[in-house]
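Here's a solo chain for you in C-alpha cells, the form predicted alone.
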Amino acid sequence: MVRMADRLGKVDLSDVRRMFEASSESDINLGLGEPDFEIPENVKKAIVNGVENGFTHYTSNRGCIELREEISKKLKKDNSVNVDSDSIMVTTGASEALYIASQGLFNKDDEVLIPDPGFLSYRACVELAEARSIPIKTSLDDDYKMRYENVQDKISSKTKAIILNSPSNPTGAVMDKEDIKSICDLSVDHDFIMISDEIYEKIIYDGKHYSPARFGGNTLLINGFSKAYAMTGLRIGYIAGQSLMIDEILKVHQYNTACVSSLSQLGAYEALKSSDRYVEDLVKEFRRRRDLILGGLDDLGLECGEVQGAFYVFPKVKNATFYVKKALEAGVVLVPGKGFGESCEDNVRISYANSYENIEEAIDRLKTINM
C-alpha cells in the first residue's frame, strides 16, 4: 500500500465542496464564495481580442510587465503603498499566492497566527508549510474584528508570520485603522512577517480598507480578481513585498505553475484600466442582498453581528451540524462553521453572493426548520 506524505494527514478537503457535492439542482446555493455576476464586457472583449491575435503563449514568470505595472498603479492610488512592478508577481489567483508565501517562508514548527473564525486556507496552508497556526480569536460580542491586544497576547519566539484578512471571509468583519497600525508596529518589534490578504478589499459597506502594507514593516500583500470582478475561473491574483522576499517566492512559483494564464492576465489588466463601474455597481447589489440577509436571520432569531465587508455572514446556531442537515433537507446549502476555527463549532456560513430572488426563498426554506 503506497503511503502518503504525514503533512496531508494534517488536512481536511474543504467542507465548503464537501457541501457542493453534495447538493442538488432544485437546492438554493449559499455555500460558495463566488459571486453571480458575469465578468465585465470590456474584460470579455479583451479575452476574445487576445485569443484572435494569438495571446496564447507563455509570460514571464512573474507576468506580464503591463499588468505588474498596472497594479503598481492601483496600489498607490488605492492604498497609499509603493511598490515597483518587480516587487510584484502575478499568481493563479489569491490562492496560489497564499500557498506559495507560505512554502517559501515558513520552516517546520514555525508559529503562523491566523484569524479564528478565519478562511480555512490559511491553517492548511500553514500544516502543509509544516509550520504550527495559532488562532487569533475573535469574537461575536466585538463583531469579529481582531484586535491589537488579542495578537500581543500570542507572540511567542516562534512567530514566524500572521495572516490578516480584512475585510474577513466568514464574518464579513472589517478591521479598524488603529488596530492594523499596532499589529504592524508588532510586526516590526518581534520581527515577523505580516501576510494581508485582501481579495474582499473593493466589497465594503461600512468602514474603510487599510492596508497594512501602507503602515511599513515586512508586509506581503495578497490579491486578485475574482471577487471584485467576478473572474474566479480565470483564476488571477498578485503577491506584492520586498523584492526580496517575491524573488525567492518565484522559485515555488515557477516550479508550480511557470506563469499564469497569458489570457486571464489580458483580463485583469483590462479589469484594472476600466472597470470602476462595474465594481459599484456589484457592491451596490451586494449592500442590497446583505441587508435583505440580515433582516431574514433577524427573523429566524440568528445573531451574526455587524457585517461590513465581504458577502458573508456567520451567525450562530444551536447544532451547526445538525442545522447545517436540516437546511439541506429544506433545498438550501449552508457550510458547518467548524473548518472556519476552533471557535466556530456553533456558526455556520451564509454566502449571499447569489441572486436576491434566491436569497428570499432562501430565507423561507430556512424559516421551516425546525431546532
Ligand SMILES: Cc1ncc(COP(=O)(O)O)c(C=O)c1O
Second form
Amino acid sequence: MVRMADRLGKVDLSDVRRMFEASSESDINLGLGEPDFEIPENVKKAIVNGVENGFTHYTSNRGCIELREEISKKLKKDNSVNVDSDSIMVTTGASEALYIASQGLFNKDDEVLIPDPGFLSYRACVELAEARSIPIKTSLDDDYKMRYENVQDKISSKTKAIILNSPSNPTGAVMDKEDIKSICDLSVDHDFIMISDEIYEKIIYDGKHYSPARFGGNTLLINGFSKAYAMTGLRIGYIAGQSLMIDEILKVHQYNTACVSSLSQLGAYEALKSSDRYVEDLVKEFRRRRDLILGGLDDLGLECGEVQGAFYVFPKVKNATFYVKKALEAGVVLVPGKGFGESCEDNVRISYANSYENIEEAIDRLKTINM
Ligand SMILES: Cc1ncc(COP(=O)(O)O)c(C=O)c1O
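Since the one above is the form predicted alone, can you give the form predicted together with the named molecule too?
Then the entire complex follows, led off by the chain already shown.
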C-alpha cells in the first residue's frame, strides 16, 4: 500500500458529489451548486469564433490583458475597488483562486478564520496548506450573518487570514456593511489578510453587496463566472489584490495550470462586456424560486431564516442524515449539512438551482416523508 501524504488524511471528498452519484434519473436534484441555465448567447458565439480563428494557444500566465483590463473596470464600477490589470490574475474558477491563495499565503500552524456554516473548500484549502482552520460560527437565529464580535473573539497572535463569503453558500446570508467595515478595521489592527469570496455577488435579492476591498485593509478579492453567467464548465474566475501578493501567488498558478483556457477567457471577456440583461433575468428567476422554496419549507415547518442571496437554503432538521436518506427514497436529492462545518450536523443544504416546476414537485415529495 502506497503511503499518501499525511495532509490528505485531513480532507475528504465532498458529499455533494456522493449524493449525486447515489441518485437516479427520476430523482429531483436539489443538491447541486450550479445554475441550470445555458451560458449567454454572446458568450457562446465568442467562443465559437475563437475556435474558428485559432485562439487556441497558451495565453499569458496571468491571463489575457484585455480580460484583466475588463475585470479592472468591473471592479471599479460594481465594487468601488481600484486595482489595475497587473494586480489581477485569471484562474481556473474561484476554486483555483482559493487553492493557490492558500498555498501562497499560509504556513504550517497559521490560523485561518472560516465561516461555519461555510463552503466546503475553505477548510480543505486551509488544511492542504497545513494551516489550521478556525470556525466562526453563525446561527439561524441571526440569519446566519457573520458578525464582527464573533470574529473578534477568535483572533489570536497566529491569525493569518479570514475568509469571507457574502452572499453565502450554504446559507444565502448577506453580510451587513457595518460588520464588513469593522472586520476590515480588525484586519488592519491585527495584521491579517481578508480573502473575500464574492462569487455570488450578483445573485442577491435583498440587501446590497459590499466588497471589503473598498474599505482598506489587505484584501484578496476572489470572483468568477460560474454562478452569474452559468459558466461552470468553462472553469474561469479571478483573484485581485496587492500586486506583491499576486506576483507571489502567480508562482503557484504557473506550476499548477500555467494559464486558463484561452477560449474560456474569450467567453469571460464577452460576459463582462455585454451580459447585464442575462444576469438580471437569471436573478429574477432565482428570486421566484427562492420565494417558492421558502414558502414550501415553511409549510413543512422547516425554518431557514432570511435568505438574501445565492441559491441555497440551509434549514435545521431533526436527524439530518436520516432526513436526507428519506428524501432520497422520496425522490429528492439533498445534501447533509455536516460537511459545511462543525455546527451543521442538524442542517440540510437545499439548492434551488432547478426549474420552478421541479421545485414544486420536490416540495410535494418532501411532504410525503414520515420521520
Ligand atoms: C462559495 C463558493 N466559492 C467558490 C466556488 C467555486 O466556484 P468555481 O466554479 O468558480 O470554481 C463555489 C462553487 O460552488 C462556491 O459556492
